[in-house]
Structure formats: C-alpha cells, structure tokens
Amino acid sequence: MSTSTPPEASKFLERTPGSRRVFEEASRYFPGGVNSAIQYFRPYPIYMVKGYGSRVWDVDENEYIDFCMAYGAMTAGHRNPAIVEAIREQVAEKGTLLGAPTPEALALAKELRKRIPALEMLRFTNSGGEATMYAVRLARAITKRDKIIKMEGAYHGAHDYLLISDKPSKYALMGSQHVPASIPDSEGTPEAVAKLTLVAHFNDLDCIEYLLKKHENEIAAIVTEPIQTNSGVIPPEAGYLKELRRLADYYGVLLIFDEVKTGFNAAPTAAHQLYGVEPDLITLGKVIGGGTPLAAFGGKEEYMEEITPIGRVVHYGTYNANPLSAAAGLACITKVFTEDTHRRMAELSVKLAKGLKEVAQDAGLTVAITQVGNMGSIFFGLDRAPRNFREAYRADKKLWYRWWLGMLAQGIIPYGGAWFEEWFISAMHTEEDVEKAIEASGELFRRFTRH
C-alpha cells in the first residue's frame, strides 16, 4: 500500500486527535502502538472505549457504525443483551476459571455437534490460530507425513505451519502462475518448516492434483476455508470442494476447513453444509465464543481419538474451554445465532452488496463485488469478482485505502482494516446502518471519479 496521504485523511486527522495521542504513548509500549499488526493502519489506528450493537465509540467520543465487527468475531452485536446475561450470570454465580472440566463446556460441544455433524468429537482452545495448529498437527500424526496443501492468500493464524503465502507483498514473490511459492510470511520461520507447507490457488484443482501427484505419499493434508477470507471474500466454484474431497480421498490425505471465520457467519452453521462437503476436520473459532476467547477443533471420532490423554497427540491449555467463554458462546450459539437472525443478516448484506454495486455503477466507478451470508467484499478496479488471491491482488489497494479513511471519517468503519477482509453484517445492525453505509459510500465513488 502507498505511504503517501490520500485527500481523505484530512478529515479523519481532524476528528481523531485523541487516538493520535493514545497512538503515540502506546508506541512506546506496544510495537506500533497496537497488540496485534491488523489493529495498525496509517496515518494511525482508532482507540476504542465502547460499543453497543451495531456501533462502537472511540476516545474522541466519535461513534462509528461498525462492520468490522471484530473481523467476524462480534457478529451477536457488541454487548448483546443476551450474552451480558450468560456473562454476568457465570462470572458472579460460578466464576471465571476453575482448573477442572465444567458441564458449560460439555453444553457448548452438544450443541455445536447437533448444529454440525462432521464434529463427532471435539476439543476446545482459545484462539483460531491454536486450532489450526492443532488440526495440522493431528494430521500428520494419523498419516504419519510431514507435508500440507495451504492456499496462497489464506490466512489460518499465526504459527509456523500455516503462516506461507498468506499475503506475498509483490508478483516477484508468489512464483509461478502454475505453481505458488511458498513464501514465509514473518522472518523467524524456519526454512525447513516453510518447505513443508506447499501453495495452491483457490479454486484452481489443476494445480491441487499436481502437488499431490509430485508429492504422492507425502502429504498430510489440504487445508483451505470452504469460502476462502482475508482475500476479501471468494466463493468456491461449482463442484469445486466436492472434487477436492474427491482428491483428498484418492491421494489419501485429510480434509482440512477451517471455519474460524466463515462458521455461523457464511452460513447458519458451518460454511462447508452449503455445499454438501464434509471434511475429516474442521475449525471453529469467533463467533462460537460469543465475544469472548474461544475456538475448537474436531473431527471424525476415528482421528480425535488420536488426542492426549487416550492417543499421543499432545493437546494443553489452562484456558481450554473455560467456562466464562463457553457460557457465552452457548448463549450466543442457542439465543442470537436463530434461523430467523441469520435470514435478516444475509437479507442486509445482499442489500449492502446490491447498494455498493449501483452506487460504483452510478458514479462510473469499475468494482466487483462478492457476497456469502452476512459477508462480502469489494474490489476496486475488477471487472469481475475473482477466483482465488493473485486475481484478488490486482485490485485497486490505493483506492480501497481511500474509500477506508474517507468511510472512517464519516462515521463508519466499513471493514477490517485491510483490502483483503470483509464487511459482516451482525445480528444488531439495521437496515437504515446498511443505507447509510450505502450513501455514504456512493459521496465517496462520486468524489473518485472526479479526482
């Protein structure tokens, strides 16, 4: 992304000098100010103090109609009515951690199986990047190889296994159009643990059969979301999961979706039933912790029983399934999480998507626009939505970033805060918030085309 200041960042300067001055005393205790890289965007990031439903309001006591939503993991609406109940409740009856397995966390695991068929068993962590980590882990354990298919442009967490090819900052670097490289995105990775993680496109089963032809015998397992993220949003093809499920089974590989992202926001449950695919594993993770640190992974009975204590596959974590978190996920799960609130979710987010297609087309601004559930992106400059990252990449970034101050600085956080997230549309929005977006949005088109 260019470091030079787009005409919009006036107006946001202007009514944020708070978050300036918490931004520059936080850099000198958190590296860039923040505590995790998303977080940090130029000229600086916004400091939150609170949120309700469908907004938040920073230290400048600007309030901002979020649909970020904590990239996915907010979509009940902050301080949902519902889970403040269940919170409130665990920690004042029960309390917060009890170093011991609770009937909270056993209410949680019935529930999501009964919602998600394809977890027989499953084991609770506190973040989507640990359960990744964890479902790798268990595959190379059942198969006894060392090897994984990852798709370039996703994102599964921050750990050595999957961190490649997750973002490639230039062309120069990806490797052939045919084969991706497999490129360590954070310095520190070993190089014998990045050649263990080979790259394929999204929606690209030429170059899938190919690697595990090359690779025969050698790998674990693939690895991809059923609806690919942090590429903006990316549907798979017709047919395509199901003839990965067919590759993985000829080549004798496991079936790897991660959902931390797309479980209960793509779809009413897991992304991968809207497509009639079932996985040998999957994570979950966001929304299955009601706002609070939770995720999970699971699978066939067959490869979880491979899980310490009864197999060997080492499985830790003090904070695993605390009861605090399971008591909000289970109210969030059971009481937002309804077939009626996920039918408004979608309905708003077709509309959202339905508005930014005619305001671009108005203005004669070229977008292309993609929509899953209460998800979707745009991208600048594309003609049509894309098939997998390297396509997605060749959107308009500095255009985006325009569109993402000058959203800020009316009010609206219109994404995460980068080109390759999402919009979600949470369970507390409103129709005249997606109107509004819309509008606002459409001054924005209007203004490009001009200058």
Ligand SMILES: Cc1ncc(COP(=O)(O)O)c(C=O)c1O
The other form holds:
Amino acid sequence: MSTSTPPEASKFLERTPGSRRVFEEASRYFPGGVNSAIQYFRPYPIYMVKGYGSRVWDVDENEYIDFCMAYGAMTAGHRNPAIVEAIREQVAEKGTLLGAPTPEALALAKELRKRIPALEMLRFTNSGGEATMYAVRLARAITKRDKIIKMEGAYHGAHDYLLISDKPSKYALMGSQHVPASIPDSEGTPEAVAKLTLVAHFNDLDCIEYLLKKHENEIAAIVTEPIQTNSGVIPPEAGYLKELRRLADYYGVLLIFDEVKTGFNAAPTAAHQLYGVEPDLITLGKVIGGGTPLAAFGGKEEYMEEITPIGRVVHYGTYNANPLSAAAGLACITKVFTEDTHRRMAELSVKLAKGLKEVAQDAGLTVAITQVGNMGSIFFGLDRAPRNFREAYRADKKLWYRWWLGMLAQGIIPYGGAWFEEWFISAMHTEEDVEKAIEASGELFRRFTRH
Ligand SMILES: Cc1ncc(COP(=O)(O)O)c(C=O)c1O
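Now show me the form predicted in complex with this ligand, since the one above was the form predicted on its own.
Let us now look at the entire complex, which starts with that chain.
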C-alpha cells in the first residue's frame, strides 16, 4: 500500500481477497482488468456475481446495498421480477434477434412517445454513446454546419465528436474561466475533429452566447443534458434552459438534450419536461432498456425524416431495436416506472440527501448536496452547490475516495466509482437501505473530522 492509501482501504482489502485474485487474472486479458475504464478504481475493482433488488453480491460473497445501480441503468432494481418475466418470455417464446423489425420495438416506441411528446419519431441504438453520435450527425446534416457546442465536464459517450473536455484533469489545461478550452479526453482523437467541438460552461449563458456569436452560421447544435450529470448532479438555474432554447432558435442552432442518464431517473419521464423546455432532438438510454443494451435518438418528425432510407443520414446496426431489449424496456417503462414508483424513489432520494447533510453538519464537515428525482450527489468541501463542472471540480476528491472505500468496506456502494458520479435510488430500494447509508456515512464523516 502506498503512503497515500487512506485508512479505509485496509478493511476493503481484508474483505475482498477474491476480487483481488480475479483482478490479477483479468488484468492479463483486459487492460486494467475491466471492459469499461469507469469500472476500474484503486486498489482494484470489486468483481460482482449477482444482484437482486437493491443488493449485489461479489465473488467473496459480500453483500452490498447498491446506490450505483449500473450508473442509473438498473433503477428498476436488479432482477426486477416484471422485467425478468418479460425477458424469459421473449427468449423462450420468440427469440432474441430476428434480423428484421419486430412489434416489440414499435410497442416501446409508442409508450415512449406517449410519455415524451418531444420524441415525435425515434430510432433505437444499442448504447447512449451511439445515440448522441447519431444525433450530432443528424444535426450537422440538417443545418449543413460542422461545429457543435457541449458543456465542460459533460459526458455523452466515448466517441470523438463529444469526448472533448469531458473530464479535464488540470486547471492549467481547462482554458480560461470565460471560455473553456476544447481538450480531447483520449489520445487518438483527430485534431481536425476535436476543433469542431466547442466547449462552454453549463448554466453560463454569456459563455454560450459568446461562442454562438463568434462562430455564427458554423454551429449545428448545442448538446447538453437539461440537468448536467457526470459532474455530480448540477441542476439548471431558474430560467437557464428557456434562455438556452431562445438562443438556439435565434442562432438557428439545434438544441439536443442528452437524457441518457436523466431520462426516467431525474423525472418520471424526460427531465426536460420538469422545466417546460422542448429540445429539437433528444437521446435516451439506460432505463429504457430495462437493464439490457438499448438507447434511442429522436425528436421532431421533420428532422427524423432525414434518416435513411427516407432521408440521407445513415443509421445502421445489427442489434438495433432487438426484441429482447425492447421487451425488457417495455416491461420497465410500463410495469415498473409508474408515477407512484417514481414518487417513492424521489422521496427516498430526498431522505438520503437530507440525511447526508445532517450527519455532515453534526460531524462539522462541509459538504454540498444536490438531488433531483431519484439521483443525487455529494461534494466534499464545497459550501454551496456548484453551477458547473469547474465549480464542482473544486470538491475534495481525496475525501470522496475515503468515503467511497469506507462505504464499500461497510457493504454499501454509495455511488459509481468516481467523485463525479451520482447515487441512484431504484424501484426496489427501501427506507432501511437509505437509513443504513446515512448511518454509515455519519460514522465516516465523524472519523474524517477527527483525523
Ligand atoms: C449523459 C450520458 N450520455 C451518454 C452516455 C453514454 O451511454 P452508454 O454508456 O450507453 O454509451 C452516458 C453514460 O453514462 C451518459 O451518462
């Protein structure tokens, strides 16, 4: 263990020898022992075997209360019976992939459009990253412009168009306070592509308008979440989204709301509906597949009609709208995510937010807490909620890491594995789950203020 290893690590190491062994072997097959870099954390990831409801179990047979819920994709609850039944029936009676369109996808599309009026037409993809990639391509084709604006700190998938200034890790690289720099997050991103992605601050209309003016008639779309996530939860300030809509219209730019994470989590349907602002295009993912790989992009009919075969914007995919995912998604949306269930999830999320704030105050620890719908986040060392990524970045990440490891060691996964992730309450979480998370956090917070 290095000298920077926090005291919370020793219990974690004691409890997880099996994960360590699998990690060592897996590292010979997968870079870092994982298949998505976000699953890796120090000292090594926990290898999970199964889940049920709000719980998951690892290879050492430790049980965890899970508040990560696969980064918001599993908020129906692990192995939710309604979804298991739909999948079982689909696999046993009909098949997983027929190489042709099926009624299941149509049934899910109808349910989605009923709940989200902005989704006049849509196309299914397999991942949120594909959905945002196609939405950007479509916006470029419609406007005949190449540049796009995204927000600093926002994640929209790992493709070249949008993996720019997702998590710039040094202030020196971030560019000016006034206008962030466009920094590719990955080596291998062509400079020519990176240059087309301009970066603004969320909640900062001056910054956005500056870019719109400076690059007038060059910008195809503003791509943003209505509530920025993956920087912790950062809600829009009053009036911000309405003004963003106005600016997009004024400059002839499409407004794309990426609701892969917020959709059906931050709100009972799409989060933009909370604010009364409609996008031109929207992307969805995670919840809509009921725990299977499914996402979508869609929006105004006149725009979606530009997609092949009726238009000329190409969209393909062997597994697109596969009936297995469509059946799981349909069960999730219609049988699990009722308004009542969502209200209950949001109430538990409020309880968690309040409880964490209280135990932090009692321990004399400064934290800011943000929460919308079934999601929320904690920023150590901040005394007020951040307005954008750059403010969120000031949070104490070392303390976050101690909290994370300390919670894991107490059988609670409080978050996805990074300071900028969020908690998610599922349809199968209980009051007791939330109370345990508050109590375990309180114990850690008291320790943090002692040493
Ligand atoms: C807001 C947002 N957009 C897009 C994506 C990419 O989705 P996927 O991981 O399904 O490609 C994510 C993933 O976390 C996300 O949070």
